[in-house]
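Here we start with a single chain on its own, the form predicted alone, put down as structure tokens.
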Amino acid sequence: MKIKGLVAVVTGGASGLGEAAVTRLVENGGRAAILDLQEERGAALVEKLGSDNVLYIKTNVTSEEDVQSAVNQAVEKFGAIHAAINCAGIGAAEKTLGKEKPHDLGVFTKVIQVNLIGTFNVIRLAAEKMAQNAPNEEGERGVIINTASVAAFDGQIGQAAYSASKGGIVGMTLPIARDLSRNGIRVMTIAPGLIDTPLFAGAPEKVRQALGAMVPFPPRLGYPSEYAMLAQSIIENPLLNGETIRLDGAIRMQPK
């Protein structure tokens, strides 16, 4: 699938990995609808990349009504949806049994709701629109890219909720790819390692350097642009389907 002329919906597209993906798509001739709750950042990205290329829609990915409205607006403005890139997510750090109490069930539930259920919510509603596209020469009608994490495989102490949510994304990649194969829609997942996103922006430089040094090679935090580069490769390579790719510099996280 070619980037030029492609229309994507990108959740969490106003910052971090999602912003990098939106920027790369537009720079290569694509257009994008940003589904995010960060209104100021979304508006700033529209101003930067142009309203002909980018549409910001305030969206809670856990809401069926919000996501249905967002995909409808994207189709209304751009004519179709060819790709969905799921970057929206939250984290939480809490031990299963802390010194004073067990893990807060509400926190666990919220992380699963946003990261896992929110991702599936976008997949199912975006796929409905993609299935209406005319197939290209390969029979493709669309491609879906999800964002997991190395925590899906190497979850650290205090990451039960986050790891479960990301492990769920990895686990549903293949069955959804099989479900959507008859519609000509591919499904892939990227599992990033330590990426220099706003999550690390407030960390002291010594902490950032120490985290980067944990990566075998290159020994640094990853760049959001490297995530976007991989997303572009997935879109353009029709044989990539039903798999999770680690984007992590060969890091394997220790317990803490």
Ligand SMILES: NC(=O)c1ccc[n+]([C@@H]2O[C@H](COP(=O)([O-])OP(=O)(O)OC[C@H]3O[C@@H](n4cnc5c(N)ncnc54)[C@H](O)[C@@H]3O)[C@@H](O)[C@H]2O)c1
Given for the second form:
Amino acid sequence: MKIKGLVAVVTGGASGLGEAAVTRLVENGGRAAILDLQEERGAALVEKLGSDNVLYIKTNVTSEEDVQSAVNQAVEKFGAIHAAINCAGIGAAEKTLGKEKPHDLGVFTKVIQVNLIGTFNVIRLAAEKMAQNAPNEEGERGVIINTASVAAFDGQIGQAAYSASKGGIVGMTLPIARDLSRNGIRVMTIAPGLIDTPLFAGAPEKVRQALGAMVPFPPRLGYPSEYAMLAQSIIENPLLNGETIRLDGAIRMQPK
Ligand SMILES: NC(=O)c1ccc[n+]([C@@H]2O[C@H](COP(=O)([O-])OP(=O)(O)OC[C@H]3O[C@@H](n4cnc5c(N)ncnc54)[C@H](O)[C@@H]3O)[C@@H](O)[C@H]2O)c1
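What's the form predicted together with the named molecule like, now that we've got the form predicted alone?
And the full complex, kicking off with our chain again.
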């Protein structure tokens, strides 16, 4: 699909990878609805990119009601939804069996709820809107991009919940692509390595450099814009479907 004239809903679009995707889409003639909890950052992005191009909708991706209302508002403002980019996510670090107690089940459940179930919630409701689009010359009505992590494959100590949530995203990519093939909707997942987003903003420069140096090549943290470049390629290339792409400079995470 072409970016010019495309309308996307971007969860987690107020920060990091989602923000980079929103910015790249708008710079190339697309428009975006940002579905995120961070009101201030969402409003700042609307101010920066223009309210004709960007709509911020305070949304919790785990809520059926919030996401239904958000996709309705996006269609009301922009006329359609052609792409959904799922970047909303949270992390957690806790061992299965800690020194004091076993892993908190509430924490495990919350990470799965936001990262995995939130992603599926947005996929199903955005797909319903996309299915109403007239197909383009390739027969495409929409494209969905999910965000997993290299932790889906090489999860570290303390990452049981996070890795399970991201592994779930990788696992559902192919069956959802198959489900939606009759609607002309493609489904892809990006599995980033270490990307320099607000996630790392609190870390001292020394730690950030040490993390970057672990990457075989290029030996640095990734830029959010590199995620956005891949998202653009996925949107534009009709043959990409049902697969997860690692975006990680060849890093393979060690146990810790
Ligand atoms: N930065 C990295 O190195 C990296 C690596 C691998 C995977 N990822 C994944 O990429 C995605 C984006 O991460 P980021 O680095 O840009 O982080 P980030 O914290 O900058 O952005 C995540 C955004 O998601 C939003 N969010 C969280 N819970 C939400 C909810 N319930 N409903 C709506 N919005 C919610 C937050 O408000 C935030 O704006 C996440 O899924 C993360 O797991 C990031």
